[in-house]
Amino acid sequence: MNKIRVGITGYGNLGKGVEYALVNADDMELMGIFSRRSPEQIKPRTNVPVYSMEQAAEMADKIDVMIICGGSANDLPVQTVELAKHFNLVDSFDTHAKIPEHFDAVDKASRESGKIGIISAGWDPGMFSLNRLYSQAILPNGSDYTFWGKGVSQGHSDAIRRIDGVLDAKQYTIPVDAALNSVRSGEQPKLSTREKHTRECFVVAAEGADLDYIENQIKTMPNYFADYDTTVHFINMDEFKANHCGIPHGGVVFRTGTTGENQKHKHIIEYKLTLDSNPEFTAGVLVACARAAYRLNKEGMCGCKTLFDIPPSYLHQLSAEELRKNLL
């Protein structure tokens, strides 16, 4: 069996997670890592060559699928569109409001090159999105609820680190138990942003920094903390390194609905993720989608796709016959 030849663009936490995930993908082979940093600065965990980003296009005939591991704010809107001119690819673009715009740009580039570009492959957007779709289709008369956490929000943590006087910080998003229990019981409550989640911050401040100023800047920060009940803890660097260096996350998607005569029967669909490592789980989704991208392109398809457009069997390493025998 010819293995699917894969490249990784970007070598942060997500890129390292993809490298590990490919070790467990018997039908795939990692051909190289591409980075904006000098290749000499990159030390892969596996024996794989490292190239500069400028060399990527030269490798188009040696890579079947490129997995792009940059950030959604600045990297992916540029990198995914540019690389779609040369490769089948997958990214984890997660700025929900800008997904239609990103889709259109990648679709145009992918159709012109005859390639497949799968975007927003992760757990939200991604697996949570897919479960919302299935649940709405099955229970059209109902309500959706999504809770995130308890887990580290990397974007919110970064926002705290940009405040003057902050040396390091982690922010945890925490579901409100009363709201979770209300949804889980089938009550279909109407919940405000503040009623669904709280935010807990662990901050290492510079010596002599104004702690009241830092706390106020956090709690009043628009689009991040102002709409939530937020708790700020100031700790030292030793405690931070000992207790807050991981990147756990997760969450729950609910669909509560009714069926039957007078809608008298209640139903609850619940899909839950508990993740020790957010980037390593996301990497697993990206690798599965890379397999699908390769298969779709082999069938002559091109353009941009999301998890909504991929037959589930195309994600799995087993053949359709094996899946029907073992999983159906």
The other form holds:
There are 2 protein chains.
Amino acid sequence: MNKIRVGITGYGNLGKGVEYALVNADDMELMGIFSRRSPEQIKPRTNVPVYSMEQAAEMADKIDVMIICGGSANDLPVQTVELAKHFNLVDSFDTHAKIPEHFDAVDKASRESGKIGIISAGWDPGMFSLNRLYSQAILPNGSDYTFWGKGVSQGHSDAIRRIDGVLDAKQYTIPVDAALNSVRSGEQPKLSTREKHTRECFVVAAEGADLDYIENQIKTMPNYFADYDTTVHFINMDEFKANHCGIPHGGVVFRTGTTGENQKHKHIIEYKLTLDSNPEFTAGVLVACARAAYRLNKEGMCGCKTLFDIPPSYLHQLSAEELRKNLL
Amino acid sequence: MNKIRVGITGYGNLGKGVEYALVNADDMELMGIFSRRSPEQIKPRTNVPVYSMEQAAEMADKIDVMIICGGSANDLPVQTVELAKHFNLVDSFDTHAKIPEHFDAVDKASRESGKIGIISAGWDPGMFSLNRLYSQAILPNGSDYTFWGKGVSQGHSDAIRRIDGVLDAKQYTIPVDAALNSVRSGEQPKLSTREKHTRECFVVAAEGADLDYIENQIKTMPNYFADYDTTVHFINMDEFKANHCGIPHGGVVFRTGTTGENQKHKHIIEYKLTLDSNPEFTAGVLVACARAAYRLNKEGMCGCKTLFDIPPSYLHQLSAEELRKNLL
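Provide the structure of the form predicted in complex with another copy of the chain, given the form predicted on its own shown above.
Starting with the chain above, the whole complex follows.
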């Protein structure tokens, strides 16, 4: 069997996650890592060549699918659109409000090149979105709920680190048990922002820093913390490094709805993720989508796609016949 | 907008569930119920005509999709294949071992008629199968677990009712908490049949019946009960009618797997259904699949499909563009 030849663009946490995920994918082969940094600065975990971004286009005939592991704010709107001129590709673009705009730009480039570009693959957007779609289709008369955590929010952690006197910080988003239980009961509660999640912060302060000032700056920060019940713990650097270096995350998507005579029957659909490593799980979704991108393009399709457009069997290594026999 | 014109074949619990589900589907219209019983014996919940099965074929141009609500043991292997000669259709064929055979028969008939036949739609097979597929594709290095319940098993209830001296009975399948907790911890336990589920039976015995005999017959019944820890409660008919007339069900599909350096990170994917009415939830899946069958056929496709083959967006009433904007 010819293996699907994959490239990775960008070598941060997500790129490393994809590199590890490819080790578990028998039908794929990592051909190279592409970086904006100079190649000798990159030390891959596996035995794979490193190239500069400028070399990518000239390797178009050696790579079946490119997995783009840049950030959504600045990298992907440029990189995905540029690379779509040469490659089938997958990205994890996660700025929800800008997805339609990103879709249109990638769709145009991919149609011109005759390639497939799958965007917004991951878990939210991604698997959480898929569950919202399936559950709404099955239970049209109902309510959706999404809870995130317990997990690290990089954006909130960064916001704390920008406060004067903070050396390092990690913020955990935590769903409120009472809210989860209320949703699980099927009673379709209306929940405010504050009722759904709390925020817990672990902060390493510089020696002599004003802790009251830092705590107040965090708790009153608009958009990030002001609408939440927030707890701040000051800890030393040793404790921080020992207990807060992971990137766990997860969450739950619910749909609760009713059916039947006078809508008397309640139903609860719950999809829950508990992830030790947010980027490595996201990488798993990207790799499955890379397989689908390759197969869709082999069948002559092109343009931008999301998980909403992909027949599920295209993501799995087994044939449609084996899947029916073993998993249906 | 032209509504999708739907027919229902078979008017048991599932057929009634589909009838109610169509009330919640703005884009669909119920054209008629088809039954093997004589039409005047059928009293629909809504204002819809009833026809005999023999009239179905001549109404082929008035119905866009037929939803077939017969039983898997005897009805569907005949009805689905026969109706596939005239209609796009959906069934909930659930004899797992015979799915490949049913698929091939429906595929042949549907290709000849140029129609779409979606089989094995429901929650298991159906949504549980889909979750097994997606989760394996994302976490190839891991283990699958399926738990059923708490819910009514019709097959086990029927088996009890066949014992001498039993007037009525209901059997609940219940997942064992210790097994659920062990799977949720990510430790990938090996679980025996007895460790995963218990069986609880509520039995109404005839006056003067030998209760010890009945209880022993149940607990030692091969395949159905002998491999499980089973509890038997004898209750009177009033209590039975008051508390055991519903058809709740549900369950959980897990995949737990590992990623990263030395597979050191654990991930848990959990998909859980809690359903007041098993047939009404199944009906929701059938109706969403009917929408997909209509759309796939409109695009010129034919043959047999399962949820594994259907792009998720085809199941939802909204357009692909609206779905990306609102749900991704």
